[in-house]
Amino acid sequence: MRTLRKLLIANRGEIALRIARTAARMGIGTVAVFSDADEDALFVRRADEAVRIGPASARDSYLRIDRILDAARRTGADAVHPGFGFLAENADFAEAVEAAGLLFIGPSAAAIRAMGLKREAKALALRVGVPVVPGFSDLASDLEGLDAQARTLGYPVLLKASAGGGGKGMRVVHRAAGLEEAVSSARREAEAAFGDGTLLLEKYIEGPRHVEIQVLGDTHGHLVHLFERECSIQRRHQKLIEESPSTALDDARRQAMGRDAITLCAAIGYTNAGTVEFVLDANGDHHFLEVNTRLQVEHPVTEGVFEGLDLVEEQIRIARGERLRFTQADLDARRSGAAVECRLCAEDPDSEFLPQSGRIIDFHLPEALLAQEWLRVESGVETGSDVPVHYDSMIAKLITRGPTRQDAIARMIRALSSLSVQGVLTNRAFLLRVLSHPDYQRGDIDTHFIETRMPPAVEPAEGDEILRRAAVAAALAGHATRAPHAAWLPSLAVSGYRNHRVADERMEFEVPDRGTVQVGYVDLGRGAFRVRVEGGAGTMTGTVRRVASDAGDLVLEWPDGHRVPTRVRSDGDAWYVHALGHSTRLRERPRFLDRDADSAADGCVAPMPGKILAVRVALGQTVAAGDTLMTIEAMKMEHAVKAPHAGVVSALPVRAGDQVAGGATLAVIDAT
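Atomic structure of the above chain by itself (the form predicted on its own):
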């Protein structure tokens, strides 16, 4: 048994907070490491101690083994927990931690080398008789050879980074014409994310389901599996919604997959936590994909179906030399109910899930919901937090559990509907659309669900009504803020400081892609307002009552008598309204417009801060709408910047290697 008094957490965000909570409960002190971009982050403030380890770039901070070990030495840490991502599956890091006399909370370096690299893990699976997806682990060095390998497998094929997961360095290639660019792009992304550009080439299975098995092994030779997690709801090959149990498995398939996971891990004496990932084909047969030699993002799903289980605690106990506290038979009898996890990401689902950055103006769930034992929130942000451009876009996870899958889903819908997250675009509303989809409700899903069964968001018929009500809520929240400062005015002039009580106070708002909304209102006294709203496809008039108001938390009674709790927050000229599961962002228009500032160049701008990787056009070149102009790297992903319309490139102020700010002009296209 090794003593562990202080734990350094070599990670950031919600996973750093989650590990710290378990450590605190076990009486273990915690040390956070942080980059310049994270100096004010929640996980830094919540740790017992914290050490700055470098600039914002992960390559200069969270991927610097020497700086992390120096932080451990200076703070007297006994152990290091790598979390997930960054160095979590880096065998050199595990080795360096052990060489420094510290406990590594994870598998051995040898196990990471054997299984952490997809190429080696696949070879091992073949040796021990676990079914694998056909493919090549040694890619040809020339395009002709690559194409020959792809044709041997049969297009479509899948390129994958050998050194890591999370969708980084992964590309589906449907035909030979796209192979060269896909290889180049996948290698760049893998190198940036994992420091290793090695790729695998596999046959791409059409309509697959992604199901994984959680395993735990101690240092005394005991190895168990904790059943499956279904992870088929994905975008950009990255998981969005996970659940357990999987609707794809019967008991026979579940047991077979569990046995194969144990066989694979036992072959190398695997210890600590790991996840064996499989893909199910159209026949329901399973094929080994890879082993994640670390804690998974979705580990709370497994904890949700085993009452009282804490996988981080088990990791720490195993690293200290303790025996597993349960057998496979115990786990078989103990599993119950269902759990669902949703990843809340700062991204724009309507723009190909483009990552977002900025400040969180509001992050709020009602206390009554947070008190429910069936809801768990793992968040790396709070109101006022900054979402930096340098790291993954996930900002929180919500996990619900229930006696049945339908109970867990219904509770998740309730939680997401009640969540107000404002200031940056997120996938909250998109997650609700997925959860409410009839096919998802039936469990009829695959990894292409989002591309094939989620049509572009269509504004519902009641969308205009929601917009008009949001504008009224913003106007009345503004009135409540201004009214106390008008005490020196005559009592008849409270509403907007007007001389005549019967005169409308007016506010006008802009809504992205929806035009403008004008709100006229008169304070009738005792919380009643006569309102007239013009915008969207119609007009709303009537008396709205402000039943309660507390710093932007309103209860409004609408003309039909419906009382609705409404949360309103403002930031400069931006207003954010959340009510009945809908979030609306409005921009208050000034009374006197600056028309010069309102005009814009006919250009193409950076969607976020990032680095220009490649410029694919030249001055004077004619382009068509949708042509790729350049590639920008942001939040560890590559994004194609495309021409908004046909025309001629008349200005090109950037070149490869430039760092650009969000909103910076990248090119100007003169329409033809």
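Note that the rigid core is defined as the largest set of C-alphas that superpose within 1.5 Å between two forms. Residue numbers count along the first chain shown, from 1. The shown structure was predicted, so the numbers you read here are calculated from the model rather than taken from an experiment. Compared with the form predicted in complex with adenosine-5'-diphosphate (ADP):
Shown in the overlay between these two forms, fitted on the rigid core, is a CA shift at residue 278 smaller than 2 Å. Relative to the superposed core, residue 24 shifts its CA atom by less than 2 Å between these two forms. Superposition on the rigid core between these two forms places the CA atom of residue 147 2 Å or more away from its counterpart.
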Given for the second form:
Amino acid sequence: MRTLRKLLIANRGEIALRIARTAARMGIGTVAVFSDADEDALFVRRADEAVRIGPASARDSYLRIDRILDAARRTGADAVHPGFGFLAENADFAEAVEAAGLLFIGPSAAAIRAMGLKREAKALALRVGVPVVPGFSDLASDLEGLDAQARTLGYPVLLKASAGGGGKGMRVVHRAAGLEEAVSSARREAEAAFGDGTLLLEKYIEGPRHVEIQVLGDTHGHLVHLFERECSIQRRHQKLIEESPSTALDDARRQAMGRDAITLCAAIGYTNAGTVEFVLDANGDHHFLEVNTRLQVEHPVTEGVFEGLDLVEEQIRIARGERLRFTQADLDARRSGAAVECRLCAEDPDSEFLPQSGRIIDFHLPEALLAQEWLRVESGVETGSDVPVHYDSMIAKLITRGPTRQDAIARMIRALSSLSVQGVLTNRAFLLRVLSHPDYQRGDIDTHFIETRMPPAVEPAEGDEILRRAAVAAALAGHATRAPHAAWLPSLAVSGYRNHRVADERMEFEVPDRGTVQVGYVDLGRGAFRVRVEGGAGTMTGTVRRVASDAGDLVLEWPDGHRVPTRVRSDGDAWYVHALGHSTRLRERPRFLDRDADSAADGCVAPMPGKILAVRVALGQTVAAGDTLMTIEAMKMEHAVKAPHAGVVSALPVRAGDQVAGGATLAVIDAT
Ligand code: ADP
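Next, report the structure of the form predicted in complex with adenosine-5'-diphosphate (ADP); the form predicted on its own has already been given.
And the full complex, kicking off with our chain again.
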């Protein structure tokens, strides 16, 4: 058995952190490698040691076998874990690692090679009797021949790159007319992406489901499968939400797929972790697609249905030469419950999922949620992290589990709703919309779910209310952090004590695609604010209470009495508000206090500290301009506070005998 003291992780972000955590738990030291773009990244700081391996471009850093091996040599690492992506399925890398005398945490280079090309893998599946999608692996060279092949399968057909991955080089062809062009463009794309233009022609399965089987094999000839993961929720051929078990499988199908996965892997003496991918057709029949010879992004879904299972630990144990610690029968008995994973990506779902980059201003889940055993957060970022443009857009994964699928989904909705991730656009709200979709909840999904069944984003009416509340939250959070009234108190003091007509304090925000929102508010004291908001398609007026306020973590009580925890963060003129599952981004326009502007709600304020002697009006009373509202003693003199204009007393936060601070609002008169 090989010893393993120090593990180099040839990857970045959340998976580097996830691998490092298991290594640390096993008592194994960790070495991170990082590019210039990641020098401040969380995964670099969390590793025991770290080595800079090159500039931002992956080609010059995370894909540089020589530099990674050099880092391993210099740090005395004795093993390398490739994670997923980058070099994870590069047989040359696996070979180079072994040649350098290090352990490669993954299958043999030969297994990676055998499964690396879809053409070869499919031929193998056919040989061992595993069902494949009907198709041709040798394409006819002329159009007539191609069309004949396509007709044999029946249009629509699918062209795919033998060396493919990530959906590159894939083309759906519906009729003979499109065939020639599709072949040449798919070939060009495959050549550019993989240096291999070999194409396969397959029957295109309409509305398929993607279901895959996790396998583990040790170096002593034992292979087991750990059942399925359903990965049909995809965008741009990339998985977004995964779960186990799949609602598409009955037990017979599940067993058959597991057996097929084992048969295929056994045929090449597969070791370590791997995933056998299948598509299910409309009849529910499964067809082999490909084998991923590595840990998958979605592996925590499997860990979620096997209490205590850690696939990275099993990978390490297998690489060290240990025997599998469970039999197929153990696994059959141990599987329980359901698990769901969501990939949180820095991308804009409204712009074709365009990747986003920038600084994460806030990444936060309430402690009470993080403490739940059913929630697992695998994040590559924290508040303050940068999301570089150079790599994959996935920044974190959330995994929930529960006794049933419904429980796991409900918990995921809870977790994603509570997650405040601000500063960079993400698919958080989009994921919530998928999870809440009745078809998704019923398990009625296929790989085209997102293109065909997702309705347009938030209803405008609901959105407007959220927007207005977000603007108020930003204004009141801003108010809490500024010295109260400092901006305007001096000028009032200069003018001496007199009856004031003080307009609301105002903040104005701009919201991309939604126009502006104006918030006017008057501080009534004791955390209450008379508020008027205009924006979206309407206005809101009323008294909002700031019940609690701690560095941007507010509890706001809205006019309807609903108390809502509200998280507000700001960065320059950008404001980010998270409340009740909704995240809103606002841009502040320069602040001003317009004393002369006509205002719907005018406050009378005390320009200096004093004591209320008597209050002469009542709430709701109609007053004329100049009516005495109250008397106040300040600087040892008695003053009358008069109505600045005719209107209704809409707020009266003081009583006779109250001591008031300078700047405190004494009354608000809504103009009639
Ligand atoms: P890649 O390696 O590029 O990811 P895959 O062969 O794994 O390519 O296929 C990616 C996705 O494309 C699958 O999840 C499935 O949704 C879809 N797909 C693949 N083959 C077919 C097919 N014959 N018919 C319909 N959809 C397919």
